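Here we start with a single chain on its own, the form predicted on its own, put down as structure tokens.
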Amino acid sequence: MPQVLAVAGKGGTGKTTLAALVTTYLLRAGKTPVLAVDADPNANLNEALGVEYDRTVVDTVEAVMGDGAAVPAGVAKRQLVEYQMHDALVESRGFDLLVMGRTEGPGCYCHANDLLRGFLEKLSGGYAHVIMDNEAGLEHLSRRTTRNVDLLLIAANPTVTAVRSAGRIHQIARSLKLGIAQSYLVLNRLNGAAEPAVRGDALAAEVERLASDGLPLLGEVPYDEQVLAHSMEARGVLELPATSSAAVAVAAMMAAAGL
């Protein structure tokens, strides 16, 4: 069975960059093959990894399940969706990428999420690790697209408000009984907006409170000019040197988490 990791957090916390950095760590550590799943409707994990994609899960679902879709006789639509989802996989060196995509109009993701879960259960057996970049906020938790996860990383900017939001995500995940083995808080300072917390200040106190509530701090991703440069040039973090401060920090966190 693969080890399943998920990254959550509100918009602007750098969760997608964190997911890409964790993927980079797994590849460099030889913990392959890796399946990277972009479950955020605002899909950009592919950019963080430096790869392109042609179609999404939602594209596939809409093409097959939509009114007037041509389906071969004797083939169930669900079976055809699963078959065509394989074509949505982007194959790269050491990892594959599957992009969920976004719906159009007021519709929900419920059916697409259900199909994705079933497909992932079958597909993931061929990978050593699966990492999911979830949609911003709490929607993916209430829709139960994140469940049976070995390690959940909840990203937060280094502010009291952001850390409290991470705590609410943790509480919702726990109340929904999603089968998450271990959850950690990750402070993400890639925007360089704040200095490290000093013990005794409000931020440190909030971090300590979450730790006592079952969401310990795994580590901090420091501001890294090399990550910013790669982002500005639309280059993936896979090209970051292993000595970059962000890469070193993520490697240390993954080792502390037992990966």
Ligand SMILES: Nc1ncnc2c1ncn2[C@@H]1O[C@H](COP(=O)(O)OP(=O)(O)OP(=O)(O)O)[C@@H](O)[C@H]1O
The other form holds:
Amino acid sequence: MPQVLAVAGKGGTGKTTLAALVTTYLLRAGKTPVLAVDADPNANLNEALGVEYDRTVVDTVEAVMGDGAAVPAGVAKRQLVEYQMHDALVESRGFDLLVMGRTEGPGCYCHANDLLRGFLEKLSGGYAHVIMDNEAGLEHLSRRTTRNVDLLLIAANPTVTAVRSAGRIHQIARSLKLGIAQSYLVLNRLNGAAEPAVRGDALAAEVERLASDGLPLLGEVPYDEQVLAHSMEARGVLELPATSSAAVAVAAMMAAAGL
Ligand SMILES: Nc1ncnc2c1ncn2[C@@H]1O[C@H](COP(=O)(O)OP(=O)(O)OP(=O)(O)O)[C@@H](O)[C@H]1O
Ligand SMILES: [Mg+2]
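Having seen the form predicted on its own, could you now give me the structure of the form predicted together with the ligand?
What follows is the whole complex; the chain from before opens it.
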């Protein structure tokens, strides 16, 4: 059984970067193979990992199940979808990437979600770790395309408002009964100089409150110019030196989380 990790958080809190940094950590620590799943409809985990993809899983499902799909008579659609879903898998060194695509649309994709779940469950068995980058609102998790999550990382900027928002995401995740074994808050200082160097008691109190509510702080990802530089050039964080401050911080967090 793979260990399933998921990253959530409000828009622009550094989720995708964190998911890519965790993937980088797992690869460097030899905790492979890793399946990276991009569950954000506005998919860009591939860029953070420096790989390209041709089609999403939803593209595949639509090609077989959508209106006007040409499926030869006598071929079971379900089998065909499962078979073709493998085409959506991008294979790279030590990890594979699966881009889900947009599962909400004018029609109901419940059936697609069922297929997706079955496929993911079967597929993940072949990996040591699965890491999922999610859209801001956890819709994907709530559609239950993943069943159990061992470790949920909720990213937030280090402000009281952002930390409260992380707390709400934690409450939503809890109320959805998603089978999350452990959730942690991860503070991401991605605004660099824009963030005050001295942090107030109000932030510390809010972090404390979340911890007592079941969302302890795992650690902080410092502002790292190398991360930003890589992102600006769409080079991905896999090439970051292991000594980069963000990579060091994520490695320490993963160790603290028992990975
Ligand atoms: N620790 C960091 N240091 C410097 N820049 C960072 C850091 N983490 C993330 N960034 C930059 O901040 C920007 C937003 O990060 P990212 O795309 O990971 O956020 P996100 O939460 O996934 O956004 P979205 O909600 O749009 O999916 C990116 O340009 C990224 O390179
Ligand atoms: Mg993102």
